[in-house]
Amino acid sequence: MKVYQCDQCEYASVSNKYRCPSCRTGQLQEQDVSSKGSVYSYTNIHIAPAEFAHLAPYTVALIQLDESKAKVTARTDGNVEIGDVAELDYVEDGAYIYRKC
């Protein structure tokens, strides 16, 4: 998985930006890190927006990556709890789909 780490501060993200939005002076450097992490937070979606209604009910989790300060917003393939270990299963239409390990 690619993450973008600021060369001037601790900011990290899975999306690239022209300049660091945190310190506003640094440039983001691309790094390859493991997709493995742990569930930082999650919510169960029962009533989804129209474009995701066919997926409901589903779970959206914030995954703290093990090898980076970046967090990934992901859909999970089942129920999760805070602290569960999870790993990227696949990417679908630009959405990260994680599975509990």
The other form holds:
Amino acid sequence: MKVYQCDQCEYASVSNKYRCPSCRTGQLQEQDVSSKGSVYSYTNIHIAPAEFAHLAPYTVALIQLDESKAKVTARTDGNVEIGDVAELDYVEDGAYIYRKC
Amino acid sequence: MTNVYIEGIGMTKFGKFVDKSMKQLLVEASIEALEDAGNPKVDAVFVGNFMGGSIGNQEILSALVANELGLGYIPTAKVEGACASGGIALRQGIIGILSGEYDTVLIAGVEKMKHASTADVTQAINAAMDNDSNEKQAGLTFPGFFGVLANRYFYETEATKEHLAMIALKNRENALNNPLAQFQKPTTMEEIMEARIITSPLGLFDCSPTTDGAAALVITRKKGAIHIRSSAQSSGPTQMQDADDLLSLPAVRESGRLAYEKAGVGPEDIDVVEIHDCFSMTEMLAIEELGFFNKREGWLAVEQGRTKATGDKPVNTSGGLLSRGHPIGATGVAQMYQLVQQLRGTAPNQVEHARLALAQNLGGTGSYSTVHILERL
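Form predicted together with the partner chain structure, per the form predicted on its own context:
Below, the chain from earlier opens the complete complex, with every other chain and molecule after it.
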């Protein structure tokens, strides 16, 4: 899992930014970290936009990574609860698909 | 203190109007506001609208208004800020008057959504997310975002789905007295709790509907009875995964703080409130972020009935987005319609002796927020 860590402050994000939005001086450095994390929260989406309607119902979870301050919004394979340990299964069309460990 | 005054208000009924064009709705509300203000000379028009282009194939809304109403060759503009389009349009008008450029401005907001399918509307609303992100690709939606917030809120507090249902029920009960509201059929806690799930834990009644409708205001530098005591706007995270604190909406907190500071009042001074309850969960967080109740304790205030029309901090006496309806671009303007009525003493669910009123309008995943504080002179 790639995360972008500021070289001047504690800011970290899974999405790259043009510069650090927290301290506005630092550059974000690409880091490889474990995809493993725990479910911070989630929702089961029953009503979906047209482009995802064929997947519904599906689960979207916010994962707190173990090795970074960054959180990642992912679709999960099956239901999850807050606190569940999960890791990246695969990437599909730009989406991270996680599964429970 | 802006020394800008609201002189006229207008609003169509909110609901489903397949036979009316967006222009018709817009013009109807505008005529009502202009007549209410005594048909003054208008120097500019700002229209709040979000999806007229994407699902209605209709832009140039502000020029349509000026043209249809014969307002002259005056400057006009459409303002887009997702669900905060209306509040931001109002703010542009206020700034235009404060700059000295205009004396009197017509503000309107409109949306027409009922002709499109739910999947298409959800898709169009998703334009208010960051396309260039793994988050949108994961399939997150706006109801989904607030579902994620709700599950975390339940985890960190003693709140349950029942507290969200209490908000939905309160707003429905308020809408029953509002002839312009979309939903005027009574409901029950049981019906709300058992309704089909949209994005867990949010059910049908926790989510604002799709709506057709328009609202309008005439604002002016000429002194009148309703003073816009302050106008503030802030930005916030455009992605859920980048939020520092998932249970905070920084744009709401900051726009509230600025509005209080500029007005020289605090949350305790506010008599009546219209909050952007696009979801029941959004109202829960906003009553905390605006300082009416402590963080993580909004649910307690809801349980005690403090936000009911009869409570000490009445919230959404119009029925809110949940039951008055949510024609996206019109919402921020419709909030002012209700609050001006409250200050004039003619509102549905009238709050006795209301003198200071606050409106908060939200856009995106907390990406935009405006707060306006009104005062009866």
